[in-house]
Every structure is written in structure tokens, then in C-alpha cells.
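Next up: a single chain in C-alpha cells, the form predicted alone.
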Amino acid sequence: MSEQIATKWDRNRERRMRWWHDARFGMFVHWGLYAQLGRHEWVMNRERIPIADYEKLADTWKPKRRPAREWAALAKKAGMKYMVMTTKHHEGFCLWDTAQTDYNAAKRGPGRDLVREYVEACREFGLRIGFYYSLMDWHHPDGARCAKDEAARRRFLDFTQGCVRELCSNYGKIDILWYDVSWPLKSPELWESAKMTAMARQLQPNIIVNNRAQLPEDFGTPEEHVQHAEKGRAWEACMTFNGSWGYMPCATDWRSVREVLGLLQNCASGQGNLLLNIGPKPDGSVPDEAVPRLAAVGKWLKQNGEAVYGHMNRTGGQLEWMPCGQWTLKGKTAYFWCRNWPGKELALGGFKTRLVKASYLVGGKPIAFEQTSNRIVLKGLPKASPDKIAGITVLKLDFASRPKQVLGAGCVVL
């Protein structure tokens, strides 16, 4: 039955995963208990700090009211199609009112559904909704044992797909279930993975789901670094922006307009999609180096979006690497990322494919070029880069056909 389940599934994935698709961005959002320590969200782990200690930052944790409107607002601006947000970290805090454990917003200190308010705000801000569940919970008393006792196996898991089934049934409409660490079982049957994402889509028909419950499922998660998947496998690189998921304010190396757009063009031109992370402070405000960057970003994206945004082609044995820049791909459209630019003219070098027309992608002003049988050269440009929000240009090369760049390693013309 989960085999005929699966195969369902599989058959309408293409439909679920549109919207995705053209998405290409989203907001990651990690809060919870730890965040009062600022220390990392795995400080409970890291420092060894006992349960009954860290019990207490339960109580003493008062958000102030609706701070993820503060989030969908930033995601918004930022360019950001979805987010997705901490319910229960490794910590095992559920963020929601849940009949599964006293150990939630709602019975402690907080004193409300914190998922439900970070609903409300996606939806306001006409955001898509995502659920991340940590699978590994060093709270709950099952959540090690459960690896070597049957018993302690079964009652952890009726817990888990309770969390879950809570998750997709109280909210309405979700997006997206995002599954993470799933310690200490060693098998998707161990966990049951199968059967428990089985009932996510029964109660949720249109969610997609990543691949951290030890099943490929929708979208692969490679975690701090971009890697392109296989041709046909959805991807999405999930990223902190300064090194840690958590609220950490020692934590000082954030990324920049320029770095955080290099990892747009890099998830884009691969098909995939970025996650982008920010860790909220204690009361919920979104750390003051996040916003100018976001707001930024936000404003290179709505002037150039048609680069980012919707069905993309893989630039992998189209278009090669070039010193000034990078691509995206769009059918015929080649998007030329110039980060580095030139001066006067740009050469582009191993062409074959006729070039038909050139111009900038902001107000769409044409170029004038010259192409030969192995170089188009771009001719008549300004001495600096006319973008002044990151010092990226997005030039738009129209093709007759879709453009093949052939360049190698060597010098020599053929």
C-alpha cells in the first residue's frame, strides 16, 4: 500500500514542485530556547548542559507579540518566495500548542502558539509556509533509548508522528515539511519514514518534503555550500548567513549583498534553489545585520529578477565560467552576472551559437557587440558597472537558438 502511496506521489511531483521551482528563494528561520543563550542552537549539546537546567530557559523565554511579522515583512522585501521555520529543534521545544508534551510555547513561558503566529504572518505577507521538524530530540526521555529499546522505540516514535500529524492538521494549508537529523535510528523503517510522510500527504496533498527522514523524497538539502544535483533532482542549498542557525551575536562574519546574490546566480544556474537563514534574537527582532543586507538584496532582485526567478535551464556544458562573471540560463537568454566589470567591452570567448541581440537587463537598453566564429565582443560600455546596489550587472544576450559556449582548457583557436 505505501509502495502504490509513493508511487502516487511521485507521478504528481512535477505539479506540487512548480511553484518551487520558480520560487528560487526563501527565508530559514531558527528560534527557539537557544536563542536566549546566543551560544549556537546546539549549545544544550555542545556545553553539556542538563536537562533540568536547560528546562528552565522554558519560563523565562517572553517573545515580544507577533515577531514574525517582523520576518514575512524582511522576507518580503528581501525577494524571498517562502520561509521555513524551527517548530522543534534538536532541543525538542515544540514552538505550538501540541498535545504531545507540556514542554511547548503555549504551557510555557512564551504562553502562546508561536507556529500559529508564523503562519498568520506568511499568509499576510502572501508567503509560502514551510515546517521544519527535528527528528532528533535530546529532551524527550525515548529520544536516545529509542535505538536500543523496542519499547522506547515505539513510544518515540507514536510521539513524532503525532508532532506531525499536529503540524499538518491545525495550520490549513502547508507547503512544505522540512525534516532534519534523524538520530539516533540508522533506517527510513526504523523511523517509519514512509508511513509518517504517507500521512503528511493525506492531510497535506500538495506538501513537498526534503530528503532528512532517509528517503529522497522531493528535494535534496545540501547544507552550507552549494552542490548541483543530478539532471531531474530538485535541490535546494540551505545556508546560515554568518555562520551559525541560531542567534549567536559573537558571531560576526555575515555575508555580504555581493556574496549572498553569488549564491543566487550559483543555486539558479544549477536549478536550484537558496534557503537563506536567519537566527532571531531572543525577543524575535531580526539581528540588525541581517536587515540592510536583506533590504539590499530585496532591491537588486525586484530590478533583476528575470535572471532569478522561474524556470531555469542548467548552465552545466552550456555556458563555461568567465573571469568577469557568471551565468544563467532562460531557453535562448543567456543572463551574464558581471561581478567583475571590464571597462569599455566585454569579450566573451567559444560561442557558437549566432548571437542576435544584447543589452542590459535593467531598462533594457541594447548593446552593441560583434561576433566573430569564436568571440562575441561588447562593445560601448560605461568605464564602471551601472548597477550601484552591488556592483553586478545582469547583461541579457539573446540567442537564435540556445547558446553553446565551448572553451577548455586550451589556447589554441579551431
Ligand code: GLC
Contents of the next structure:
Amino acid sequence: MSEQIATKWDRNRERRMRWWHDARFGMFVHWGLYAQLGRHEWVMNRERIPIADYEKLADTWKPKRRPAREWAALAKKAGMKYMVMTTKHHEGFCLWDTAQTDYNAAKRGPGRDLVREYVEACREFGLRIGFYYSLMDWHHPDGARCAKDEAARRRFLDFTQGCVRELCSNYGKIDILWYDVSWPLKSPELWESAKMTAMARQLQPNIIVNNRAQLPEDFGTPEEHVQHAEKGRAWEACMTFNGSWGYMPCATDWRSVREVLGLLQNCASGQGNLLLNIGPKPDGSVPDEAVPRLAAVGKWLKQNGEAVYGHMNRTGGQLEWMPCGQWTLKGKTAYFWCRNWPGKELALGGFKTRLVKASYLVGGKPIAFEQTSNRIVLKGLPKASPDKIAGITVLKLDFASRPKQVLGAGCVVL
Ligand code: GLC
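Please show me the structure of the same protein in the form predicted together with the ligand, now that we have looked at it in the form predicted alone.
Every chain and every other molecule in the complex is listed next, the one we just looked at coming first.
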């Protein structure tokens, strides 16, 4: 039975995931009780805070009105196409109105369903909706015991499946189910992962599911690094903005606009997605440092989105790294993301394909070029990078067929 179901979802994967591949860029939101402490979302575990003390945070949490609208507005402005919010992080506090536990936002401090507000905000701003759900639970009495006690495991699985069922039943169409940390059970059988996800799919036939319930499902989730997966396997790199997922004001190593764009280029060149995190403050507002950065990223994407969104081809095996920048590729068109502007001329070695046209992506102005058997030289470039937002100018190169660049390590001109 479960094998039959798995095959069906494998077969329609491409259709289910098309929007997600085209979307490329999403916003991760880590929000929970931990925001009040401002010392990372693992604070309960790392500082060994007793449950009875930590629980008090459930009553002192008083977010402002509808902060999710601010996140969604910012995500939209940043050029992101979807969001994934923590409905329950490892701390165990449920952000929605659940019947599975009273430890939830509706019954405690916030006094309302924060997941519903999030869902409504996503819909208002035309963003796809993802639910993050931590399997690991530091608060539930069976969350650790389930590893050693069969009755506890049964109770914990009923709780877990009850949560997933509610999330997939009570909020209309949900696009992504994003499981996290499957501690402490050591196999998908012990978690009943196939059964749980089959249930989610029954309720949400188009949903896409990540790989963190110990089954590969629809996409992989490299964390804090970009790793192109093998061909045929979808992936999404999830990244903090400042080193912490949860709100942490003393973590000040914010990624720059150029760095975020570099991540996007790296993801797009491997047909992957980028899920960039914000950790809202306890009242729900977005940390000040994130706002102008995301606005600038969005401004840049508005002009250069053609090199990012939609169906991209993998550059691996086709195009080579260059000292002045990197590539993305769409059919016969290669986009050169020039981040170290050379001035005057740019030489690109090793092309085995005929260049038909070179132009600036922004504005479309043609660029003069010469192509010889082993080099393309773009000519008449301005002294400084034309892109004033991030100093990353995209040069659009249209080839006669799918471009192929071969450089190798040596300097032999054949
Ligand atoms: C890790 C962390 C967690 C974070 C997640 C995001 O698994 O435990 O805090 O939510 O990564 O990918």
C-alpha cells in the first residue's frame, strides 16, 4: 500500500515541484518563545534551562498585531516567492491553535493562532506557504522517552501525527511541509514517516516535502552551505542571515547584499533554491539589519531576475569559474554575473560555441565582441560596474547552441 502511494508521488513530482523550481528564492522564518531571550533558538538546550522555567515564556510572549504581514511584504519586496515558518520548533511550543497540547499560542500569551495570521499574510502577498515542523520536541513528556519506551513512542507519534494532520487540514492549501530534526528515533519506520507523509499528501495532494523525516521525499536541505545535489534530485540551501536562526541581537555578522546575491547565483547555477532566514524579534518585527539588505536584493532582482528565476540549466560540466564572476545558464543563454569589474575589456576563455550576441541584461544594450577559436573578448566596457545596487552587473551572452566552455588546468592552446 505505502509503496503504491510512494510511486504515485514519485511520478507526479515534476509537476508538483515546477512552481518551486521556478521560484528559486524563499524566506525562512524562525519565530518562537526563544525570541524573547534573544540567545538563539537552541537556548533551552544549550543553557540547560529547566522546562518549568522555560514554560513561563509562554505567558510573557505578547507579539504585536499581525507581524506576519510585515514579513510577507518584505519577502515580496525582496523577490522571494515563498515562505516557510516554524509552526513548532524544538522548544515544543505550537504557534497554532492545536488540540494536541495546551502549550500553544492560542491558549497562552499571544492569545491567538499565529500560524493562521502567517497563512493569511502569505495569501495576501501572493506567496506560497510552507510549514516547518520540528519532530524533535524538548517539551513533550514523551519527546525523549519515546526512544526507550514503546508506549511513550506510540503516544508521541499520535501527538506528532495529530499536529501534522491539523496543519494540513485547517489552513487551506499548503505548499511545503518542512520537517526538521528527527531525534531521537533512529529510523523512518520508528517515526512512521511514510505513513505520516502519506497522510499529509492525502490532505494536500500537491504538497512538497523535504528530506528531514529520514526519507528522501521531494528535496534535499543542505544547511548553512550550498551543495549542488546529483542530477535529478532537487535541493534547497537554507541559510541564516546572521549566524542564528532565532532572533539573536548580539549575532552581528550579517550577510551583505553581494553575499546574498552570490548565494542565489550559486543556487541557480545548480538548479537549487535558496531559503534565507529571518528571526523576528519577540514582538514580531523584522531585525533592522535585514530590512535594507532584503530591499536591495529585491531591487536588484527586479532588474536581473531573468538570470535567476524560471527553468535554469546546470552550469556544471558546461561553464567554468572565472576570476571576475560566475555563471547561470538558461538554454543557449549564459548569464555572466560580473562581480569584480575588469573595466574596458573582459576576456572569457575556452568557449567552443559560437557567440551570437552579447548585451547588458539591464537595458539590453549590445556589447561589441571578438571571438577567436579559444577566446571571447568583450569590448568597450565602461570603467566602473554599471550596477549601482551591488556592483554585480549581469552580461547576457546568447550562443548559437548550448554553450560549452573548456579550460582545464593547463595552458595548452590546441
Ligand atoms: C537545524 C537546527 C534548527 C534550525 C534548522 C534549520 O536543524 O537544529 O535550529 O531550525 O537547522 O534548517
